[in-house]
Amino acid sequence: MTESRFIPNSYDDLPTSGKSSWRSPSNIALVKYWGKRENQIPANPSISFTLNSCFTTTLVSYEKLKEKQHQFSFDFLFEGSPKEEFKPKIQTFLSRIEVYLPFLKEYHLVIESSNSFPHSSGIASSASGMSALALCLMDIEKELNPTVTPNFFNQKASFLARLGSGSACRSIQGPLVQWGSYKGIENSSDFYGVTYPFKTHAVFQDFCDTVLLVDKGEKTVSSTVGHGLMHHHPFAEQRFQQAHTNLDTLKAIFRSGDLDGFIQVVESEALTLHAMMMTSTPYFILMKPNTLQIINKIWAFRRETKSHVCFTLDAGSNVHVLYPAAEKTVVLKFIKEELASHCQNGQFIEDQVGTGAIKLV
């Protein structure tokens, strides 16, 4: 399969006006995406639980303009205000994807943005916004061209989005989705991402994760830096080799319900993340004090109840607590006891996982 798919033949009638909105999800990778090569290739496969709780909401309005423009024409309103600062990545996303859906500068867009949880501090707010806006955006195409099917639909929609941002390519589908050129899995993709094929016991497919919200403020060190950083880095290439082999481990014990095996691979896929943020030139530091205290009352806890409870983190400095459904009430408890005093203002957000965008309008 090759990009040259996703450029369409030209269109007949453009529509004159139209909206389209979605809820597209935040994700949570299980095996981490870290390093990136040109046009947003990932350096390594990925697999990641969609969430439920946090997503971002996005309205696209369409106008069409008198005649073609030459610059994107656009407004972008982010909980119900102007957010200018937001744009210059917007623009660079269109520009990105405007070989794919041609009709863009025929059109006025206002884009309608709202998170259910905050932005830019790790709980992967680029993926779910980024695949939200590509979503819309594929509606206007499925409007030019009915003949989309649902499953070449979601294909673009997550090929596009991964051009706004790697991870986003994974919140289109859920409850488990796997990005990135793998062996294990024939049709994965470095284009877009796969819905896992194989079994999956029970105990996964209700899988909880609460977001304990560490630091609800601007990451120091974005995302994208923190990628290039991969490029030379010492331990780069011994890092790509180890997530191939997780996803190889990760199959027996999606399969067989193996909560131990599930914990180790997860648990030791985070700390590798924020270790190859410290061991990069430059080296910087995504987690806080508070970070480090959770993580140690949740080993403790694990050691002393036989509980399940893992953690893992993204490129910030919030813990997702990770859990099987049965152990909620348990599990929640020490949070609210345990946990939540080492949050930003106490607040944490209930999660598990969920099955994908919605269409909203």
Ligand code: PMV
The other form holds:
Amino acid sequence: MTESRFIPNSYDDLPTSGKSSWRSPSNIALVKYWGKRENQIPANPSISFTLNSCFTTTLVSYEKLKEKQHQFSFDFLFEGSPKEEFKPKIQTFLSRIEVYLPFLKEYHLVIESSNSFPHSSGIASSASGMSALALCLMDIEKELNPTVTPNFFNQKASFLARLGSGSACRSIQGPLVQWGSYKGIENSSDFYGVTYPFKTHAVFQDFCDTVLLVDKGEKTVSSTVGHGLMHHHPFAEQRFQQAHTNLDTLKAIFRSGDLDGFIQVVESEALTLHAMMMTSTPYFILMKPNTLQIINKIWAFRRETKSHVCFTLDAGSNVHVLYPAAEKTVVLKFIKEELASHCQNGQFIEDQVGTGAIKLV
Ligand code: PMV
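Return the structure block for the form predicted together with the ligand; the form predicted on its own was the one displayed.
Full assembly next; the chain just shown is listed first.
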């Protein structure tokens, strides 16, 4: 039912050409999505902070073809140069969303993308990349149907982005986005992300995230494989249940600003994600020795200084260091003096919570 809502009526007057450009951010999950059913339907609900400085900028130029093609017609340029190796991923994305954007084969698309963060930094660009592309393609639909409301536009962009990469559906808006059916949020959906509907304490509105680049190499196990290993995982059901409970706990924390409670949920979620990887069949480890060194140093620093700094991890070895903006000076000093030495080439990226994607053209 929800899905059919995103299938448009037929149109006649297709625009001959046009351009659209969006800048879309990455996001970092606080309650993690790990495990999915067919068509990127999540096995459990998740919630993330939308980021600000880590983003993808995408420009789509579209030109109507003489007649509709059997194949998608597109070029892809990454940071100014053609990138053939990225094309299969885009091809798969386009075929998944074609039913919802039936005009796609009527056009030749030139997709030009670049990231604000260093290339191959180990930061996943699929969330920002897929959401930016989904937004550009939604602009073509808006040309065809100007009555599309902003709410529908964002919902469908999130719905499409999800079909590119699950977590990408949480990158359209901000600062907190929840995805996956969850009884604590009435309009929550497995099909798209929704902005967190309740009032949150001021401390969470400008929370900082410094991303420590521990290892820039290719991941040994992809997210897709990792999600798949949650099928028949011995702890899957308890884990999926725990995500619901952690969302309940966070709900009270977001309201009250209880930072100690926040730290407990967020760090437990990060370690649980990696515990799921370590107890999959086959098992695998994505953390590196430096990941653990950093975690131990954060714990020691917190004990000694009573700071509210904590960490989370995505599906890799990089560490996201989370802290309230009021502690920025102290925590950044700690990062530079104690943690940067555990990063590849001492690299880290200073980011903070953001409000979502921005239309450029
Ligand atoms: O969107 P995917 O399929 O790359 O999966 C992302 C999974 C995590 O980053 C580990 C967790 C999350 O909720 O973002």
